[in-house]
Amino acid sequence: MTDAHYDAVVVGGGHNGLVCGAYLAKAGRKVLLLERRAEVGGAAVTREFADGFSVSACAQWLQQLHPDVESDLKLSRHGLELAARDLDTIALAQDGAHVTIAANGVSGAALSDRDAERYARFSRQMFKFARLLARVSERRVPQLTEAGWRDRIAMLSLALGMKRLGRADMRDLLRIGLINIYDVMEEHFDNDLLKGALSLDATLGTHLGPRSPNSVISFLHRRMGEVFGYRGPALVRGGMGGLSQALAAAASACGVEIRTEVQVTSIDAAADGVSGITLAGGERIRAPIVVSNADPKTTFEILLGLANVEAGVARRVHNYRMQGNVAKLHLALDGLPDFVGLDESQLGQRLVVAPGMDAMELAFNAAKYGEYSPNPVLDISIPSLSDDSLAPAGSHVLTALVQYAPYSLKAGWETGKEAFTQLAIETLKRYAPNLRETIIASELLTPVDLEREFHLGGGHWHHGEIGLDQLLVARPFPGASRYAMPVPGLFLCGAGAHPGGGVMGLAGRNAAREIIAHKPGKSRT
């Protein structure tokens, strides 16, 4: 055992771990953050995938970072810079009759005035609903029984927020929260591309199709970014690694000690709670508080061990749903692809291939049976148009989230990877006929690759499904929804904790506040 003693050890250097460590250190705690990889950032990293070509390797867009996290940690002072923000979403049509969703409305040659008018009303209502969810996300989930004063204030704030919705909107929220995004889209719009693009935001990164329950709550969860000031996706200069570097600099400035290329093999616990962690090689570090930025299954099954928890907790961990469905495609290009009907300024926006909800549902059907979709849905970025540091002069990088690609592919990803790569490229080629001629190199990261490289259990980038049964008081599961786990001294600060996935930093900040409120934890060394 080492003589080193810390007030808190944070396991995992993803963005939430960095945020949590920074807030704890700002409050005077002695904090050690440990990261297995050579660089911090978790899924928010930039790396070179071909000679001279770099890309945001997993997380692609910045659109939910909470403004308080950004200002509290002075991230702009520590190097965070956006290359582009408030980008449009362009739903691609093979004939060039695209639909554009912008901050100020929707447009497109095939879009009716009726759809444009309805979208304005729909967007206003969804903002109200997302704002209510955002307010709940900014603090710990209130305890419904034996509530203290903080919980009573939180519940009062939630009640007032619902009251401000008005009777009609409150009734609508209660109604649509229990149905699916397919039915909601059918109620509001006629245009298939518009419905497909909006449905993509409800299903991306999940094991959901447009007709699946929980797709509406997933949609509202994503729309929280609008409440936080993002009127469209943003691109970080230098890729998403630019954000993580700024967070690491901020954490270090607050006093966090960061160690990389160290593997935590166990969270050590006794009858009275955690006592620290053990590293590969046998080094042990003492701390009364251990904060896991890993997903819930990894935290309990691998790091802590289910033998250290009650049978009911072990069962909830086992039943926690977190099977990824998204692959990540990276292309190095020696020129710009010629997307039909788009000029160069439009190529720099967010491009999506989601031809309609029925096509998306058919794509999801394949994943239900352990097969990848023969007609995948894509979320596309050409970030080098906004940030020339990512590719050599005259060249570009294209990156795309490709759905559906089930983690447990029946045929196995060893044999299915190359075929799916070519399928994704062929799908892109329908919209950019010259694409193949511009490709210098390609890379596909399957959900298995995402798990291996970024330690995302099940390849799930949200650390678990976004659904009513795995949100709020049920995230990650009942009895462990307020960051403190059922083992004294163990806390969860990653996307598997409230409020869930997305690069927003709230899980890390909220967990730190909970630790500070519950235990002074001043260092004894």
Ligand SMILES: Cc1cc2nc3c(=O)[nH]c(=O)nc-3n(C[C@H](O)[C@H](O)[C@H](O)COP(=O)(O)OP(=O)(O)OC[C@H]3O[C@@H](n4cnc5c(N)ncnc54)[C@H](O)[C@@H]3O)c2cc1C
Second form
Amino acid sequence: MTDAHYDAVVVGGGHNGLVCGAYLAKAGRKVLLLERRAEVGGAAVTREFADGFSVSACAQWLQQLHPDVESDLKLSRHGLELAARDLDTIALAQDGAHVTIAANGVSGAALSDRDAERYARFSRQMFKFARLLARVSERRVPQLTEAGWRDRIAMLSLALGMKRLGRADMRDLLRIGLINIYDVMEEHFDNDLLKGALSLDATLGTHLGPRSPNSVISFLHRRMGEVFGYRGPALVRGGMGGLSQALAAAASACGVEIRTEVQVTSIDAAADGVSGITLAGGERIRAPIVVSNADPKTTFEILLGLANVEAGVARRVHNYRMQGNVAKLHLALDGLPDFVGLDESQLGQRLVVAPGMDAMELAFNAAKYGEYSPNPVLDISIPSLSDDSLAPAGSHVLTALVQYAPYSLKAGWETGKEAFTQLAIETLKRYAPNLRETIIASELLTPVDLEREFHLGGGHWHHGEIGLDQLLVARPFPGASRYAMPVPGLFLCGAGAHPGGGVMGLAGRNAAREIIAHKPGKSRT
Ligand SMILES: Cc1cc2nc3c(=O)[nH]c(=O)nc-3n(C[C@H](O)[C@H](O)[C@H](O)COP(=O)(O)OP(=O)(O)OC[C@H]3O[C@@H](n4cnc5c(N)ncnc54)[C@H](O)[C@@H]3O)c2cc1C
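Swap state to the form predicted in complex with this ligand from the form predicted alone:
What follows is the whole complex; the chain from before opens it.
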């Protein structure tokens, strides 16, 4: 048992763990943060996958980081720098008739004036809806019963936000929230590429197809980034690890003690609550508060142990949906591939292969049954075009999120991995015919690799599905939605907590606020 006394131990140094630790230390708490990997950052890190070639290992687009987190923790002073910002999304067509989605509208040779004009209206309405979700995400979810004054104010401001939408938009929000992105797209647009690219934003990182319920809420979840000031995705200089390094520097400056390569094997609890943690090797560290940045299933099933919770809680943990569906492809290139119809400045934007909603739905269907489709969906970045620290001079790196790669692949990823890598490359080749000639090294991280290497349970990038049954008062599950878990002293601060995944920092910031306001012995769930 270590003698050092801490007010709080944070288990996991993902970006949310770092944010939570930093806010707690700023408020005067003595904080120890323990990370299992050799570096902090979790799914927000940079990885050298071939000699001299680096990429953002998992998260590649910075598009949701909350501006308060950035300014409160003075991240630019601690080294955060963007290599590119406000990027367009270009939906690729094999014949070069691409569609571009930019902050100021959509364009493309095959796009009708009607679609362009409707997109402007659609975009304005989605911004209003996303703003409402953003306001709810910036604080703990209000309790529906036995509300105190903080909850009452939160409920009032939510009701006011709904009212400010106006009758027509309010009706529309309630209506589309219950249908799916496929039907919403069909109501608004004709162009298949536009509908495909927008549906991708509704399904990326989830186990959803365009026709799935919950795809609209997932779309709005992503669109919160606009409310936080992102007019398009951004790239962090040095890869996403640049953000985590800045967060670690900020946390250390606030007084957080950070230890890496230490695996927490258990969160120790007695009848009256948690007492600390135990590390692999047996070292025990005492603290009245343990904050878990691990996903909810890992937190309860592995670290705490289901014997320490009531049967109802154990059942909810068991039923929590958390199976990833995305792989990550990394390519080292000895030159720029020629994408049909794109010049160099366009190559530096966000490129997507989502040729139509029906193709996407078919790809999702295969994933539902543990297979992958011959037509995966891709979200592509060539970050070395704006950041020369990532590849040797004249060379480049290409990274792509490859969607509909089921965690539980029937054939097993050991046999499926090479074939899926080649499939992803062949899919890219349809748009960049000379791609293969430029490849000098490649790597694919399957959902199983993401689980093994980054400790993302189920390989899921949100630490659990984004859906109305697992959001807001139900994230991660009812009775545990306000960071304090149903075991006194145990808190959750990662993507499995409200408001969910993405590099946003809000789960960490909100959890810290709850802990600071926490009165020992009082359950706040
Ligand atoms: C392939 C992929 C692509 C993505 N793309 C994007 C994107 O482009 N943009 C975006 O905004 N988001 C993206 N995301 C989502 C985003 O990366 C995550 O939602 C976010 O990083 C989660 O942060 P977190 O801090 O909550 O958890 P994590 O990053 O998962 O951190 C949890 C940490 O806890 C540690 N840990 C777990 N168990 C233990 C233990 N027992 N002891 C000690 N440490 C432990 C882990 O090692 C890890 O470091 C992507 C995710 C993936 C997987």
